[in-house]
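Shown here is one chain on its own, the form predicted alone, set out as structure tokens.
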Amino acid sequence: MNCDIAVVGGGPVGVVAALALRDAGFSVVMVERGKAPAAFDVARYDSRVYAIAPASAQLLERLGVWPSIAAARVSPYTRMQVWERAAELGLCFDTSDSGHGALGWIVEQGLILSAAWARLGSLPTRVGVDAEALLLPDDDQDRAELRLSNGEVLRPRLVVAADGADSPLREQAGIETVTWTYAQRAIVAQLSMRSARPRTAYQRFLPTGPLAFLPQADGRHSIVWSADSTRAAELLAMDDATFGAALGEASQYALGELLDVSPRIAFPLRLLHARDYHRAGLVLVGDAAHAIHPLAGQGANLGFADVAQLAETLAAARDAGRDWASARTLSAYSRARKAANLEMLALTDGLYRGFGAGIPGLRELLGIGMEAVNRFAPIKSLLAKQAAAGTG
């Protein structure tokens, strides 16, 4: 089957790009190897959240996404928190500082899901099947050809790599990465806290690894808790009266104490960064090029801004009568991202290494460095700004 666009995976960022791609004007067929998303329960909240920037929820507007979302359910927040020493003393933005109704929403994952799925109606969509083998153009084939486990094969002249950060199509495509593991595991879980502010996320950063409550609709909160990895084995070992009791004393008690807390999951942490973007008849989003630390909660609007980026660059190409799968056009799109992508792995990865050093007084220097931000209101306003938009 011959198409315009074979987009391999159907996560949040994979399903969006084929949205994205396909109202862009070009012919598009999804794969996802897993099932399709089931409907979103509205009686139960993931573990599993994002903090959507506005930069993403006008990407996840156009496309029609977003009025679902907002339906169902969103928690705005208007107010972040963020310090090391004492939360008073700390870097506090609102939305006077971002020029914006909101910092940004804190969406499900199986909501965005959900929403996005139904807004694919007929775009071709193979779902329960692998893509098992590439072949890249050559000067003899304008066209990929990928050869999926249900026999098909499919001929786009290019294949969008949303495939995750162990991407198969980036590995058969001989794309090298930049990886490390952090020793941590994120912590995530549902709870209440008996005097948290609505509206309001808070982070703390902490010798083992950064705390942070995100908030949800019904005034609860979802931690995202990076802990090396001895601390987080401890964690999740806790009932949870002494869990609670290690929250509190981690977050300072600036939330009040813990009232109740769902199961505690855990996942690894790494960072990976693609060395390249894209191959003849090949482009990478999402992270299959990149993979952050959570800390600064930008992982799923980096991956929302390539897909902006990536339809744009080839839509301009074809409007301007180019060839919109050349090296040219996907090597545009390649320095716009990387440039914006490395600035905020630059930003997770030394602001991990700084709160976690044992470099003596180099904790401390950044907590005060947090605090004088905080009093200076031009370099605070352009912090506030840079995370709406997305892009770090």
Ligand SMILES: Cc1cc2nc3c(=O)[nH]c(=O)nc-3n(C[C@H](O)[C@H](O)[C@H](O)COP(=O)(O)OP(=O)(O)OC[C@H]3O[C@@H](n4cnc5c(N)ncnc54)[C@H](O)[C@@H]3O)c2cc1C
Contents of the next structure:
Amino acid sequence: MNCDIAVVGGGPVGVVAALALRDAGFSVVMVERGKAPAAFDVARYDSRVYAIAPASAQLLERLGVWPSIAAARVSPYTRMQVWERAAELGLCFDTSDSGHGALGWIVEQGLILSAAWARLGSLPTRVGVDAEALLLPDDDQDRAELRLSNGEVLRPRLVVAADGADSPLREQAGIETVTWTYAQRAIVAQLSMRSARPRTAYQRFLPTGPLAFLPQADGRHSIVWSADSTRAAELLAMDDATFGAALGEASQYALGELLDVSPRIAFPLRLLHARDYHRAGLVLVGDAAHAIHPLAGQGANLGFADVAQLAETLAAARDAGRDWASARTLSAYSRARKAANLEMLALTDGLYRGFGAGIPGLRELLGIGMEAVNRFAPIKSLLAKQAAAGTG
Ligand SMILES: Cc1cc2nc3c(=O)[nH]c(=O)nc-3n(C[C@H](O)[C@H](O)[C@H](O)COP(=O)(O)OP(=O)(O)OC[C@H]3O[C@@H](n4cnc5c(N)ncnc54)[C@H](O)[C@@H]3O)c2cc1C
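So the form predicted alone is up there; where is the form predicted in complex with the named molecule?
The next block holds the full complex; its first chain is the one shown before.
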């Protein structure tokens, strides 16, 4: 089957890429080896949540996805408190610093996926089907060849790899990565805290890793607690009362005591950046191009920004009468996104190392730095704008 673009991966970035490229006027096929997401059940809370930045919400709005998300459940946050040694000495962003109505919205992963998949409509999909082998275009053939596990062969001008951090397509194309596995795991759970402020996200940097509290619409919080492997194993094994005491101590009771907590799950953490974002006939977006530490809640936001840039760059080349799948066009996309992605990667890695790596004197310096920054509104404003725009 011939088409303009085959998007491989129906995760949050892949499905949004399929919608954005279709809306930009390209014929698109989306391939996902897993199942289609289940219809969102408002009676249940998904323990995986994303902090969605305003730029991502705008993209989802343009694609018609945001209205069903907003109608189901979103939790805006207007204040973010970040500290290391004492809550009152840390950084505090609020909407007056950023000039936006909200710093971001906490949205469940299952809701983003089901709302975005529902917008695919008649867009052709191959679900439960693996993209197995990729043959890139060459001098004789201006289309890629993508062999699927159902025996079908797709012949798109461009393959968009949204196949996640392990990206089989990136591997097949021989694109190298810089990879660093953090000796940490992120523990995710939902919980109720006795005296949290409404619409406030909290983050404390501990020597063992950052602990974030993201406010849910029902007044509970989702936590992402990154801890070195030994500590993570201890936290997972604790009974709820012992976990509550550990959490209270770790957060210095800035949100009061733990009232109840869901089962805890853990994710391994790594940093990954592809050396190139494209080959002839192939382009990388989302975690296939870059995976970052979740401490700034920016991974999917960077992927959505990749998608917005890619759709804009391809459509502009086509509308100007140029070859929209050429190396020149793909280089323009790559240049635009690499700088922003690397900046955020360096920022999150720097924060992780600065607070966690125990370099003598550095944490102390950053602790003092944060307190100074808190008194300096223009820097706060810049930081908040960058966080809110999701561009690093
Ligand atoms: C603990 C934690 C908290 C996080 N919090 C946030 C947050 O608050 N905000 C935020 O923006 N980001 C956050 N992130 C990051 C975010 O989860 C990722 O950036 C995001 O999931 C990447 O989406 P993706 O679509 O690129 O990749 P994925 O979600 O990995 O999706 C890839 C898809 O490709 C499919 N696939 C793979 N290979 C093939 C193939 N050969 N054929 C067909 N299909 C294939 C897979 O089945 C999968 O569905 C967090 C991450 C972690 C670990």
